[in-house]
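The form predicted alone is given below as one chain in structure tokens.
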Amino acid sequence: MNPDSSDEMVDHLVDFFDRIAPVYDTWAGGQHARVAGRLVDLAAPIKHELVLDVGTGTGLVAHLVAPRVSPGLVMGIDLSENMLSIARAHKTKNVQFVGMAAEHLVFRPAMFDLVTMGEALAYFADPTTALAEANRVLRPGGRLAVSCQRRSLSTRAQDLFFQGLAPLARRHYLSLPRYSSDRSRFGEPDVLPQLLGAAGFDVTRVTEMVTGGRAKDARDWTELMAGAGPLPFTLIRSLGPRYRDELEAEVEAAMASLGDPDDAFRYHHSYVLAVATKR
């Protein structure tokens, strides 16, 4: 079975987002909100527009778009009910949130002026179909705004940590579904425009956003990395106190192996953002 289309993978991702929902908005000091704000500025929504936010999560993008398009309407869709519950708790009169898959939009063709996908494309069961659906529901000349994490700008510390996740899973007899590795390149500045072009869009702007910092110790580091995706989250949260202590000792040793103390516990959060118009 193709792992990119397996029900098991979708269930795993929905479970991850359901579990991380309460801390999603505060992760890394509000990093997701910063990316959402940058994406909305790039998309430049205007009054009276009808907007679809695909993979809306806690509604960060949708709630920022809403006042800009008012009295226009924003629709936010997602598969995680816990994320949607948080999105609905922030009352905004011209936003509606519904459970829906990106690959199976119920909306009629040429309905929306703008479609946004904030940090969502790499998580869809079928990104190609999701982009095709976005194209279908956009009016001619309508805009698509997408943000994707750029993993190639990870620090040496991040690379070392993520390289150790698969061996860690094997040691603890954990077998987790994973998407194919090509998705890790979705956020590259030479890849995202190609994906959008192949889906029938003309890319009008591409920009990057890079932030970062340093964790203070191994516990702080593993807490931060747990929020970086379903694999580290599931692994780290599955460890009892003893194995968590062992992991943190391994993290300390790995950081020391980097040689330069300035590299230890340093991380980058890097994203590529693109806006494109429907041909």
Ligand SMILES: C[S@@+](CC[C@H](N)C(=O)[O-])C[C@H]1O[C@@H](n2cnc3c(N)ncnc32)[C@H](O)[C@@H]1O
Contents of the next structure:
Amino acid sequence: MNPDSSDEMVDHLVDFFDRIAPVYDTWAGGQHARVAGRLVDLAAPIKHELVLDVGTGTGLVAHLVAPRVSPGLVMGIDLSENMLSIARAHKTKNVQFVGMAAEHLVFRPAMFDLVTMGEALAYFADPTTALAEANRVLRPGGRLAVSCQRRSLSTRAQDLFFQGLAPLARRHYLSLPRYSSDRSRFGEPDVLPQLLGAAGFDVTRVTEMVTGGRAKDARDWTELMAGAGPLPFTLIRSLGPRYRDELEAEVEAAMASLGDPDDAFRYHHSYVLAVATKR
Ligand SMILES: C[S@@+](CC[C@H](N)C(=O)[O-])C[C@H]1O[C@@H](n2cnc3c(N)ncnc32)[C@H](O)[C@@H]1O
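Mind sharing the form predicted together with the ligand? What's above is the form predicted alone.
Expanding to the full complex; the earlier chain stays at the top.
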């Protein structure tokens, strides 16, 4: 897990989350909320606990945890001001949202009972430091609950589309920063527990969640995929109408090349979720 903390990459990522903030909660039929719900059930927050939600985004996890720990408190931290302002618009008494990096928590050691990281670990500039920070601020025996997308369960249609992105960027002379490809393995059921073990946690539970669906056509598909990450978002949004039509024609052809019409425009979004305790 090499740190990948170039300022350019962090800016690119925060810009992506700032821009998708208004549609984050409804993306892919509200899928992020379903993952958040599952993570909170696994984390099993209890009354009076003090909880930190790292990479809180629009606060999906934090808002579900708050009523379960009340009169305990939840702190949500994130770098995207637009995500945070959506989180703050949902008024809940015992939650606070603060701009802060996962790698530089200002909290004192052993302060929290539970740390949650919903769909965030693979986006952090330095995931190793973020996990070390989560460990530092947890009390001994405190819990960490993490969800991570399992990219290897993507469909053939997704694989084909994502393989086409780098050539598309080259064709349009776009050079975009990217994290190293080892992050795409964070959500593998054997990798996530290893990462948590190396950061000083004992993993107590690992489970999976598979969601998916089908886009109706190439326009619907490219819109959906634009929300999947900074690279597809920036590329798709930077295309003018003519190149966008061209991309959609290419997507149609790529889907037809899959042979089985049932495979066309089909996507899976799969997640691995783990709960661990601080050693
Ligand atoms: C996919 S969203 C997850 C949001 C929410 N936790 C959920 O479960 O839906 C990832 C979030 O991580 C935030 N993020 C990325 N890098 C960060 C960092 N270094 N420190 C804090 N937050 C970060 C992004 O701004 C984004 O809001």
